[in-house]
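Just the one chain here, the form predicted alone, laid out as structure tokens.
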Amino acid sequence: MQAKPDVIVIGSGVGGGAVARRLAENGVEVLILERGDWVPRESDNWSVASVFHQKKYTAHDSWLDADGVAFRPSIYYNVGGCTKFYGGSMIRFRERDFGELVHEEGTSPAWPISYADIEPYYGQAEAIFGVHGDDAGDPSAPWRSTPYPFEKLQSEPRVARMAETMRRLGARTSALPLAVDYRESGTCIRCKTCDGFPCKLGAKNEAETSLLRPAIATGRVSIRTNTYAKRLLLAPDGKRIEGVEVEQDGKTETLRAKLIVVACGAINTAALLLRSANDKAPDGIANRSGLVGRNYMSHNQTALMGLSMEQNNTVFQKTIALNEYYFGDADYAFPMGHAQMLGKLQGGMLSANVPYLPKAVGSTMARHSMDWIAFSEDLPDPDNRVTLRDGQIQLSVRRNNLRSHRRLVGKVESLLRNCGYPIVLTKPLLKHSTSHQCGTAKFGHDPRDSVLDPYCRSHEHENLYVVDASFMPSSAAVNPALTIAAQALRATDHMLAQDLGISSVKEFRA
């Protein structure tokens, strides 16, 4: 490890590793601190027992809700972050979500960027992570300068005659974009085992595989697992960062660097920066502005079953999108959002989640079903917020915008019906959602009413970035996994260029 790097990257996920390899790249020396260690590629990873049953992979934290009650929220902490359980769709924002959108039940306020800022760094991480896509048939698509780094993956034929009925219906459905190996010499083998799981062949294009792996092989980057960020040291005059309080295995120790970036998740980020409160800042590291924790999104999320007396015999189920709504429709002028094919539901799962639900009647239900996911825009509240409560994370949120999710839920199954699934179930996933996680370090041109400028970096403190899923002052109603990637991108060409001077940025490419 160096003995004095000169970045410290706090966090592995997708905006800690997009810097780390960048910087690492064009010859940057950095230190990557993970709470976490690396996750085995083992049997259990594909085992529906372990990891939705036993929550082997899932972190041992407390967290308290909005009237104090404890909870155990679905986080994790390991070499990759969240995208090592994500279902791999990495989607670009539609160009609108850029500018302010009006909602039934508020409005979305516009970002200090537009599409056109970031559109180039949506083709380098689409290309990073190779994305397979097509946006045909997406009436929702925003435009792109260079296309998808692989075709599509084809739909089996029980999804793709779904797909056929729905366009007849008239909601057109497009191809999900997937980060996943399957170029004619990768490792994916189309398996049932993307959502919720690690990838025990290291076949889906995640944080580890596409940015940390190949950061660490560049020779410049180190990682230290299981080292804990305690808080940040500000200097005297309170302008830089000038240290990182870290633990490991019951010491404590004070970390150095030119540059401090801050990527542990909108939420434990928000944590770190109040967790750092000192005379200087009372109120918390780079929160003058009072919005350090406000303003937490996670998107408004229900899941979808439809049910037919036939067995649905696909494996790899999740590979179409359908954005017919995302804007609305001819009956309803509001913005419903995005839904997309869930990986296939395996015996097991449905009783982990459903109380009382007998294995067996869970399997049978999984072998007939065909399976979706909706996600509507939820507005930013300064009342949906992360604090502390005697040094807990106390997460408080009150769930809006649920009109039009509800006009969206109720679309997706209208169609299911129409496709020959007669019943349909249906489950919010709403309390205590961590998932999608954004939006309690917003940037802004204004220091008065943001946390961070547009290129991440602290009003207050000029050596520290935060380059998470803090950052986003909406949260649209996809993924936000890319959009992470792409502003972590173009973050981390500003600091070289204006921190470190380094002017002429290697691009990298998977």
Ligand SMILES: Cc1cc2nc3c(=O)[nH]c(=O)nc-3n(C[C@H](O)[C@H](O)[C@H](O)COP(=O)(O)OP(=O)(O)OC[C@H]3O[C@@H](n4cnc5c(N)ncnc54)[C@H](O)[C@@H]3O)c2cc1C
The other form holds:
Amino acid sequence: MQAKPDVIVIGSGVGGGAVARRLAENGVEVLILERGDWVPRESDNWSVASVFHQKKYTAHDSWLDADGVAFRPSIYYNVGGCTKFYGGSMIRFRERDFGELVHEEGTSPAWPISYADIEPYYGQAEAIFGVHGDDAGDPSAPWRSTPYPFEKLQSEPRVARMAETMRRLGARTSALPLAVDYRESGTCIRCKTCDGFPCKLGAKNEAETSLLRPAIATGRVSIRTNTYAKRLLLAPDGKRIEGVEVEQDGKTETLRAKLIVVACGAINTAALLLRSANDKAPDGIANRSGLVGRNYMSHNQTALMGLSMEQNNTVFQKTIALNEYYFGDADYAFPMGHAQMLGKLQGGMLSANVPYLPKAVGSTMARHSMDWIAFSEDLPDPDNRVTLRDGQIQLSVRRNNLRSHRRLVGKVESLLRNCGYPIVLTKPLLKHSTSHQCGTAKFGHDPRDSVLDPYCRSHEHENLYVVDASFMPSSAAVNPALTIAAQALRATDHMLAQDLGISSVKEFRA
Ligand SMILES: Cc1cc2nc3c(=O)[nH]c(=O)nc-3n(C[C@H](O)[C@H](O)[C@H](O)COP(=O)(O)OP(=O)(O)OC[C@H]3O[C@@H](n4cnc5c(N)ncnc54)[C@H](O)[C@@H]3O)c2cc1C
Ligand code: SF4
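Now that you have shown the form predicted alone, what about the form predicted together with the ligand?
Zooming out: every chain and molecule, the one shown earlier first.
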């Protein structure tokens, strides 16, 4: 353990992990603070009962909703954060997502950076996460200066057949960019327990395998697990963070470093900043704008199951994406969003989420289903926010922009029917949805209207950065992890040059 690291990173997810690896590979000493522990590799990793029914790996936390009703959030406190359980979809936001985008129910704001600013970092993030992909058939795909590191994962016959039928119906599908180790020498076996499960083989390219382990291997990164960052402490001049108060095994201590990087996930980051309020920052750290915790977004999401009499023997189902309606369609001029296949649903996963569903019925349905998920953009609303009530997180959300989401779901439903799945079941995933959390400390040029500058540095505190999805001024409509990683790399290059005096930065190597 370093006596005094150059940088303290709070949170070991994709944002914190990307910063730690980049810094360490450029000679910087880093201490990572992580409230959770390592996820053991064990048989429970791939057990539906352990993961979905007993929720063995889900955080034991209790938050309040807008009405003050307590719920257990579907969130993960462990080394690697949520990516240990993610589906591995590593997809770029579209070029137009960085500009102002007019929706039926409002406008999503422009980012302070353009797609061109972040594009090189998308390429580096894809290299480090070993992404397999191919944009052929994706009408909304942004331009790229580097090819995908690995060729797309081929679809199994049933999925390929559905993609071909959709294409004939006028809806092009494309390969879903995926971060699994399916290289020639790779260890991924394309199993059925990937999406939502940790990988027992370590073959999922996530924050632990692709960022933290290589970072620690440099010898410059230590990680303190089961260490909870309680508060950031302000220096007397109010300009710098002079320490982090942490709690481990019931003991409280203060740790110090030149730079403090917060990456606790958009909700916990807002909570940490708010919790750190003091007489110099009565509304919380970095919160002179009053925007910390506001503009919470998490996508409008609906799962769809297309059912047919024919059995679906697909094992690794999550191979295709549908972006045909991302920015609209001939009959609807507004963005609708994105759909992608889910990992193959299993009976136990259905009965875990629908308690009254008999297990046998769930298993039969799952054997006959094709499973999708549709994402649409939700719009930033200052009243959708994270606050603290007696120290407990309260998440108050009123869903918006649902009309375009319903249209997208209707389009996917109709495609599935026309592909030979006459019954389509849909389940909106809108309540307490936190998997794609973002927006709670947005970046921008104007300190009156943003928390962070365009490199994710606090406008108010010169040695404080925030590098998780909090920075996003809009949510776009595809999965966030690749964009979090790319912006974290971009922010780190800025830190290296501006704060640590290292200007010839070594880029990530896969
Ligand atoms: C089931 C699931 C599937 C998903 N699938 C995909 C997908 O296929 N593609 C995709 O792009 N995205 C996916 N996502 C979303 C993606 O995983 C997240 O956007 C991303 O992991 C967020 O990374 P992060 O670093 O911002 O935060 P997190 O992953 O939440 O990491 C934050 C870390 O900080 C730690 N922490 C929090 N508070 C403190 C504190 N006070 N002190 C110390 N440590 C703290 C937490 O324990 C955690 O490890 C999925 C999410 C879930 C839950
Ligand atoms: S599909 Fe591959 S990466 Fe995913 S859990 Fe299975 S072996 Fe691991």
